[in-house]
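A single chain, nothing else alongside it, follows as structure tokens in the form predicted alone.
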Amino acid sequence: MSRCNVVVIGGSAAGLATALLLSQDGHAVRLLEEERLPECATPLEAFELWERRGSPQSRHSHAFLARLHNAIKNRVPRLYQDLMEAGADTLRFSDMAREVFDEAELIPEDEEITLLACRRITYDWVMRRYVERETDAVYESGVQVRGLLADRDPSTDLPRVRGVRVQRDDGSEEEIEADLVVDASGRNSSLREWLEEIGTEPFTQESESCGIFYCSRFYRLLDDAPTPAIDGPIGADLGYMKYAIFLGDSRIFSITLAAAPSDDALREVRRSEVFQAAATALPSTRAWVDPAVSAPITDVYTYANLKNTLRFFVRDGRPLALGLYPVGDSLVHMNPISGRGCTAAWIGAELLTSALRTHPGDPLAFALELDAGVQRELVPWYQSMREQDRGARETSQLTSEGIDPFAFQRPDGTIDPKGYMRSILRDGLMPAMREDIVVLRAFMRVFNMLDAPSDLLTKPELMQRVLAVWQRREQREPMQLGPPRAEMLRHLENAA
């Protein structure tokens, strides 16, 4: 296999994964990171000192899904061991099922459904140390990419990228030649401007608001306190608010609360005392934030202006440029509350490495194969998240107008299909996950990106099970995922 000289722009999760996998394939990698982070001896120290301006989500809750957990464990076992030694843990479907069902009927494939419990900064800290120690990749900090080096390819009449122009934080400038440039600089990438400078067709995108802001706060379990039991869902959508618990490393966990940016009353959860009151009012998080069980170790971090965005680097069978491709959030990013970011970044790095292995000397074939992989492996998740967010915005709007978003029987006897589907999800799928291990398993496989997003409600056998539970909705007490909005606002007002 031909050895390529590769420049990777961005030293966060996507850049580190790309550098690692390309190095494993024998390529020479220079990873360029604009920010110069302080050296830290432990991930706990890094959590205190690292402020990632280019990656603000690193200060928020993260889910490292089973697909990512399995890829690291199977492909890079030493990295997996490093994560465990840094305090990371595993969350197994089998353990969850045993808590939910008295006699859980498990199957061998259930071992695939294992998440990695870890904070994002711990993940980055371990990944960076591993890349620097165990690979030939060169990690350079304090290097800002200012533009691309490119010529015109005579056979395709496309710009052929041959490197980057950089400026170091001491003011010096340099041109770095490369066979391939990978943009892993994140959702705020300057790739659009760089491409304009070398005369490509416009770098277009579709982008749509997620319809939420969200807040995260980290807590540490007290030394003598047992980990609370997870009795019920670790996350839910109340219509007016979403919430979730995220287990991390070193007995640290976080809670995330999300609501519509226009909801001024709920925006108060950005304040520590109000956030604590909201977490105490939620049945699933109440025991976790009990002062006898845990103590907060951070203020409340807020993340807003969130969008689902898909960028089009290949159009009509032609990439915008040869010798270049974006990965991670530079190409596609989704509502962070889904927890798919780092997993999607790893998948993108895998696709890129595979395409380069197949077409090391053919940049056009490389780009087309990589794009086909992105359309197959990542775009369906983007589309699914976009549709979920649209539905959530509509539910929130109806609720604010005093309309029951789950009512589906119209006065004229016809069925409102959107209300019907919302009812099935709330009164069918959600309780079915507590009553039917087959449904819970299918949901967790999709949630963890092991199965396609379309696999959950398009398989007839699963829909039959969900509908059977939905048909009994009048025979059981509704699940108490959280208080009504008016009651929650009273808790927040008292705290404020």
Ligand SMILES: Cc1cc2nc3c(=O)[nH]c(=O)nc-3n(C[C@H](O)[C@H](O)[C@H](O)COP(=O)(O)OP(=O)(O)OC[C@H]3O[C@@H](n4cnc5c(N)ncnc54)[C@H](O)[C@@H]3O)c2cc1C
Given for the second form:
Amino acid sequence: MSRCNVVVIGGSAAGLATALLLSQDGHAVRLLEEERLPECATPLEAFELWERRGSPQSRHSHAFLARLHNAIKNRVPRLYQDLMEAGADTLRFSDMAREVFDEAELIPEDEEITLLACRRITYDWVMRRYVERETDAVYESGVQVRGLLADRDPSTDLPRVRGVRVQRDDGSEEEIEADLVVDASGRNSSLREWLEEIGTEPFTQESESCGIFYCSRFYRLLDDAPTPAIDGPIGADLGYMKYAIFLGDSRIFSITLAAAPSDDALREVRRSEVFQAAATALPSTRAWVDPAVSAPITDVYTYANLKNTLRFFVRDGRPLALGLYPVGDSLVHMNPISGRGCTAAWIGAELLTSALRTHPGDPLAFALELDAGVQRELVPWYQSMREQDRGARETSQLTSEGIDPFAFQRPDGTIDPKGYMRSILRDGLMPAMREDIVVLRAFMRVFNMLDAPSDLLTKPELMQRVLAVWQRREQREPMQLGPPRAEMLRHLENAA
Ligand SMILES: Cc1cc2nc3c(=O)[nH]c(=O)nc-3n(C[C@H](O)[C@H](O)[C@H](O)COP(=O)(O)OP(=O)(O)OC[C@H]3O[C@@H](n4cnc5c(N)ncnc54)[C@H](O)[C@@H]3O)c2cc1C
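Other form of same protein, the form predicted together with this ligand, not the form predicted alone:
The next block holds the full complex; its first chain is the one shown before.
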């Protein structure tokens, strides 16, 4: 296969994955990263010193889904070993199922449902060392991309990108030529302006708020303390607040709390003592933040203005430019509570590598094949997250208006389909995950991006199982995922 000179803009999750996979295919990769991070001998040191201004979410909780875990383990086993040696661990469905069911009937495929437990800084630290040590890719820090170099392609009349303009942190400027430029510069990418400068058609995107702000805090398990059990999905939605537990490396874990940006009372959880009170009030996180079990090692990190965003690089069968494609958050990003970003970045890098393998000398065919892969493999996740967030916002709006969002019998005897679906999710799917291993397995496969998002509620045999549990809803106590909002607020006020 012909060797391409590739420039990757951004040396974070997507850039590192792209550089790794392209170098494995024999391409010459230069990875340009504007931030200059201090050299660190261990991930623990990196956690102390890496501010990550260019990727502030790296300081937040991160889940690494089974799809990513399996890809690294099978495709880059030495990198997997490095992650484990750096203190990363795994979170297995089989262990979780044994916590939930007395006699869990496991099947061999359950081993596929294994998450990587690791802090994001550790992941990036290990990935970067691996790329620098084991591949020919060159990681250049302190290099900010300022624009694109392009000519016009005579056969398609599209701009043909042939490199980038950069400024180094010593102030010097340079033009770097490349056969292919990959934009992995994250959600705040300047791609739109860069494309405008080279005269492309207007760059379009759709973007809407996830309807939450995010607060994460890291804790370390005390030396003699056993790890509390994980006996179900690592997070839940209480309607007024979402929460999740994220297992990291080196006996460190984090908890994330998320709520509507307009909810001033809940925004108080950004204060450490209030956050601790909230985590103590939640049944699933209580055992984790017990001072006899763990101690906090950070303050609370916050992240606001979260969005689901999809950018369109190919329109009506024509890419905006040849020799360029975005990956990672620059292409698509979604509500982080789903933990999909780094897995989606890896999938994007795989799709890009595969399209280049198939069409090394044909930039138009490369872009079209890559875009078809993105539509098939990534866009359904974005769409399903956007729909879920719209639903969550509606539920919370109805609750705040004093309307029961789970009621579905209208006074005239007809059924409100949205209320019906909400009821099935709350009183069917949620309890079914604790009563029926087949449902828990199906949920976890979708959660981990091993099966398509539509696989959960469109399979008739699965729906029958969920409905069977839903029909018994009157006979069981409602699931207590957390206290009602008023009680939670009392806990927070006491702590404040
Ligand atoms: C609060 C929060 C929590 C999250 N939790 C999870 C999770 O649990 N699991 C998960 O998988 N994902 C999670 N995500 C998503 C995940 O963090 C992102 O999907 C991931 O960081 C995307 O990687 P990226 O490389 O595309 O972009 P980024 O990580 O944002 O990196 C972009 C890089 O490009 C560099 N850069 C920018 N501009 C330039 C330029 N002009 N020249 C050179 N370099 C440049 C930046 O310095 C940075 O290093 C979360 C996101 C948020 C916001």
